[in-house]
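A lone chain, given as structure tokens: the form predicted alone.
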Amino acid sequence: MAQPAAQGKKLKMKGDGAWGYAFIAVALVIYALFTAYPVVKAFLVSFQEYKPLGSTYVGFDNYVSSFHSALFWKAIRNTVVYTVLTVPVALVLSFAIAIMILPLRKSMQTAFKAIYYLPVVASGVALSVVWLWIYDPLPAGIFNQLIHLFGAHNQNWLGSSATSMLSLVIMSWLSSHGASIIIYLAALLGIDESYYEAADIDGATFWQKLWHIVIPCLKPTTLFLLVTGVIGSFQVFQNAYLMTGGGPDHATTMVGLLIFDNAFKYFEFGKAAAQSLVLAFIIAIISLIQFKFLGKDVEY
């Protein structure tokens, strides 16, 4: 008598599995169309002098010309400088703000989450317009008004090669870190209260709890934000494109902006594809190094 019931359960499991494969198939098709195919196509185009009505195979010429381009290496250097100056500061700021929000009442936590996350949903173009106004010369620009109070002269923040990169870095520092703050807060709320209780019994101070409990427990979260932050910084495009256009004298030309210019300004799609693959290779190597040295004792 038990056999039909078992058979029915087996049939039900098969049906559930079919629905699971169906949902996975949808995701796989979307991934194949919008991620895998563009990567494969970019790989093929990188070996061509691409033309809509007939491309020419040129071997490694696009890679060779990129590696011999002083502008390409300058864009790499600008991107590395921007990443080194922005990602660590973003992590520290997000962590500090999350720590300050954590002891507040739930309603206050929610209010601060909304305040810090609001710029994330705002248009990047609108934010750039605001920052263009902030960096305006006197008498309109806020930055110049501030430094004028201390006797400094009017600065052409975005128009000078000496200050244009610094301007983009400051913009990144003071822009939204809402997503990182939310992630850090979620991780902080996930730490077992018994750790804090044991530390209180031992008479641990705030800084001792922070160093011996909070930071080790948040190491997986920090690694995740570090890796995604570095990837995002290496792909930065919008700020440089809207604020400076890569100038002056290519002082703010990032790799992403250079690839865009080669593809859609100079129509050198083959060179742009080659440079995008080089960028992907650099990001992959840096990510592997981060996991190698920082992810040894991280449990997922």
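Between two forms, the rigid core is the largest collection of C-alphas that superpose within 1.5 Å. Only a predicted model underlies this, so the values are computations on that prediction, with no experimental measurement involved. Numbering follows the first chain given and starts at 1. What changes on going to the form predicted together with its partner chain:
For Q238, a C-alpha deviation below 2 angstroms is recorded between the two forms after rigid-core alignment. Core-superposed comparison between the two forms: the C-alpha position of I30 differs by no less than 2 Å.
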Given for the second form:
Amino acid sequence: MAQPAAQGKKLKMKGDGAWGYAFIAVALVIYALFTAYPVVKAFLVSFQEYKPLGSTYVGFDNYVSSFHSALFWKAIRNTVVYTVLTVPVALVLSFAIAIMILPLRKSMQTAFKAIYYLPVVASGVALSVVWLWIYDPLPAGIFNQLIHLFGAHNQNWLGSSATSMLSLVIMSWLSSHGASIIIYLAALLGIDESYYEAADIDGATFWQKLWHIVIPCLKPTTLFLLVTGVIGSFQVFQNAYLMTGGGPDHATTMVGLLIFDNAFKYFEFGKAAAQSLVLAFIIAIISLIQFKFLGKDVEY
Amino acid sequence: MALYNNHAGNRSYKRNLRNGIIMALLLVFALATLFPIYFMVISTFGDPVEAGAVSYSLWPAKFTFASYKFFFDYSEYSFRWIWNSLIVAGSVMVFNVIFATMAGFAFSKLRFKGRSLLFTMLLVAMMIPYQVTQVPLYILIVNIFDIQNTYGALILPGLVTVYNIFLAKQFMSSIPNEILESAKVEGANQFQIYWKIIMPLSKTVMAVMAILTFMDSWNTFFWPFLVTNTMDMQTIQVGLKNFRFANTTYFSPMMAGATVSALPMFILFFSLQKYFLEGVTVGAVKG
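In place of the form predicted alone, output the structure of the form predicted together with its partner chain.
Next comes the full complex, and the chain you just saw is listed first.
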């Protein structure tokens, strides 16, 4: 009895296998062509001086020259500064807003979620156009008018190396927390009521509940947003490219922008490939560290 | 709601006070968040004058659509850019939904050799920064396939998105196997199961995928910027950039262009808000 049954199962699995490959065939071909092949190619190109017709092998030259380039380190420093100034603020802000939305009626919750999410659906190019004019130095743009109210003088916000990074940071602070707010809110609504009930019996205050229940319960969400936020911030390119072009004096040259410039301004594909792999390595290390230190008691 | 203390009875004024303060704070932050968008839209109604004459008012002295006319007259390709964006975002959306649901079905419901290895390979791809693939991808499209400046170059690399496969797989894992088995007993083959059972049950995740993919593709600037070199093949985002650099002194036509590029997404957002907001949490919150 057991023999035919096992055989039947085996046969069915065989059929499934063919179907399985048929269903993933297209995805696999596209993946191989437009993701796997480029990654392998990036490795190869990073050891070459790339020319469309016949590249030359240069060993680790592209890596060595990058590590000896002051601009490369400056770009890394700029990226780190930008990340440190934007990601934690984004986390705290979206957490605070999610907490404040929580006690409202369902319809109000939806309304606020929609309001905060709206800037996310506008394109980055459109928003950068607007912010260029908000920061406009002459005639005094809205932002300069605003700081006049506090007695400050006109600044050439994007045009001065002292303020250009700060300008990009402020722009990030005031836009696009929509997704994080919604994610935090969903996680908040998922916390088991019985924790609060137990705390109420013990006479816990709002702040005690926040500290001892909400923050520990939201740790996986915070970790998720932190890791994705840092990864995203390290790849940041578009705002710097469109708003400042990396200047003035490379004050806003991020790693992503430097790689772009090397590839598509100076056509040094080998150098760009090498630097992109260094970036991938840095991102992998940061993610590992975050999971190691913060993920200890997080269950997935 | 039990995070917040319930002030009942004669202490209800406390609850009202608390909710009032919360609402005020939320509104202040909402104003700050919406200000750039408000500023963008409101500026388009002013006269298309040069920057020196702009007054930066928060409320226009008069309403005129002259800036929109200026924007569309500025380039003979203004409409073409929107059309290109529609074609690219539309086809990327359709193919993504088809291929991602097919792959998601295979990865969640079919047993085949190398399944978990292949899926892990896909997931690893999600962690690779796009800077790594951008240069080789550009070489591939421009030097090897020689299809720069075509719809093929704009669409092909976006046909399959690993994130969508991941979403589809996660969602379909929750469809009970019993349904599929009974269909099998009835004599359905795997394609019929996919078409008649999986697809109808996955409508929500398909809608979410479609909307988010369309939005990403519509808003993308970088890739179309790289692979197009004539005005007639550019998408609206790239066209907008030309406009900004060619015409930085004209403030309100520039804002009109920005508004035009964002308007389709705003309309979609307001009509399909539920799917947008749902989509954000699909991959991020477990349970």
